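Listed next as structure tokens is one chain, alone, in the form predicted alone.
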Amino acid sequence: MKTKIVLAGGSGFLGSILASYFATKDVEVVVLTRNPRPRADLVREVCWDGATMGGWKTELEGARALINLAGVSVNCRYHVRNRLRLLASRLDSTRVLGEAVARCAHPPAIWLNSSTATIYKHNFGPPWDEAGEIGGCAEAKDIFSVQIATEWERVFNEAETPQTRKVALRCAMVLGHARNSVLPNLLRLGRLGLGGNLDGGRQFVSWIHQEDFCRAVEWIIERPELSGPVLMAAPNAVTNAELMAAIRKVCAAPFGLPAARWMLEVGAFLLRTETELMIKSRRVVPGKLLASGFIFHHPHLFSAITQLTKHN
């Protein structure tokens, strides 16, 4: 019998870079989507609408893994009316999940919830691991994403799955070719001569190449010894600087226009997000994974970046 992973919230860029990621390995790979679609490739998509138990229940039946994705998408504004259902789609799909996976005869094995890097206070100086200090701060304009990250994971340590384990993913900037990614948008500035520094430049990126992503969550599946929030995130973050830096020397840019902060709040606001995925300054590093002897492909990020545009 082929092993079976399940991922919730499936469809977007991460659940279909895993998606494909497992399917090459022969793994049984079911997405939960609000919108099913047959496929040609070997994963098949269930109908869930990510708050209430439905006949989705029964493919977590003897699955491996349970990952869950499901999540709106933090690039808006955060207004009262996104704010909740920003906080109602992280909370609903994993307090349900955890109710389904309760009922299971033969539940998961192991169950991945989806987190973020951001739960981590703003920070300048040295990197944080997964002990590092959680808090927001009003200079990030990141209160609310703090608020989030803690009640998403407040809800998954709540579900009561004593057979199954449990790891809360805190990941970082994932960078890929999907065109909902960040890296496409990024090259798009470098080409456009916008690449230069925003806000100063001296705040931290955390981010991770896609590939390491799938590579890690593999390992946290293969691992019994892991569990509880575990950092997906390349071992060197690098400053804004850096990063635009690298933008433009892969697009050969001869020049990048900085960006003030006064600036990014006007462009934010056009561009109907928030200045806190610019402003925040995300310096982590994966202790629980390089203490486990996993390996990155790609640790650089220049390399990792040349990478992805080479093979797109």
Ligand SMILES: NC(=O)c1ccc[n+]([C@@H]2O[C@H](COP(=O)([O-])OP(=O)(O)OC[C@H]3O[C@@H](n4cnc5c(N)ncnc54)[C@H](OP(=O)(O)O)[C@@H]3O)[C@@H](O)[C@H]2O)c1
Contents of the next structure:
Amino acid sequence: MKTKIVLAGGSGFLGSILASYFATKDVEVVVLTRNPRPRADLVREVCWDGATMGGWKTELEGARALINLAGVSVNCRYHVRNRLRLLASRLDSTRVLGEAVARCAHPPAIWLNSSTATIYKHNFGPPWDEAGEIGGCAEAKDIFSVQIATEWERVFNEAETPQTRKVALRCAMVLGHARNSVLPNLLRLGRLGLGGNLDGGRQFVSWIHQEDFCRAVEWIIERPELSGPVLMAAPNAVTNAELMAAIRKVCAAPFGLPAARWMLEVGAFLLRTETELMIKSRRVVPGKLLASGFIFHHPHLFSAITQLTKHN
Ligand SMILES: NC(=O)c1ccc[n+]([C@@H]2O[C@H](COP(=O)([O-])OP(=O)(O)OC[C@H]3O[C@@H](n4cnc5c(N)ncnc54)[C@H](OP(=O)(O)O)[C@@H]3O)[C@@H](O)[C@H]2O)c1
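With the form predicted alone done, generate the form predicted together with this ligand in the same format.
Expanding to the full complex; the earlier chain stays at the top.
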């Protein structure tokens, strides 16, 4: 019988790259989605609402792994209505999955739940591993995001699933070539001559190549000694200035106009997003992955971006 992996909220960017990755490994992939549709690949989509128990629960029986990726995109304005949607989509899905796992006769061996590297404090000092300081600060405008991440992990940790190992994926920005990932947008800015430093460029950016993200998920599934929070980031964070220089180089852009904080505020308002995604300094290292012997195929940003742009 084939091994089964269930991707809750697996119709988006990370779900799609994981589905493709595991499908090549002869794994049965099931996606829980609010809008199931027939697919040309071997992935099966099953309906759930991300909040209440339903027939979808039987899909978890005997699964090798449950991976929860459900959540309204953070790329939006954080007004009250969106704050509620961002929070509810993450807490409700995590809570109901916990109840479903607890009710299984043969629960999944492991449950990986999305979290984010944004949970760590705005940081210009040495990089933090999993034990780093958690918290938000007004300067980075990240207080709400840290609150989401903390609540998300609290609900996950509170789920009583004694037969199921649990890992919170504290994920940095995943670089991929799909249109719904960040990299194509950065490349577009670069080509338009807008690939200069953002807000001075000294803030750190933690990132991971999509292939290493998928390999690391598989690595965690296969290593029973890994549990709790795991940082999903390449070992070499860069500054925003280094990121934008790499983007300009890949685009062969002769120049890139820098953007001061006030310009980012105006741009973010017009594009219906938040400046926090650009101004917060995220400097982390994947302590647990490295200590367990994981070897990154793409540890350096420039070669990672170059490799990914070959697909464009
Ligand atoms: N991509 C990154 O670089 C990154 C980095 C750190 C953390 N994360 C986190 O990892 C998770 C997955 O990221 P992603 O990039 O794959 O996001 P994505 O492309 O936006 O996909 C998220 C999925 O969540 C589901 N969803 C949206 N609203 C929902 C709701 N109200 N109730 C239930 N499900 C809902 C959607 O599935 P259906 O519409 O099919 O139901 C969607 O496919 C997110 O929680 C994100 O915050 C991502």
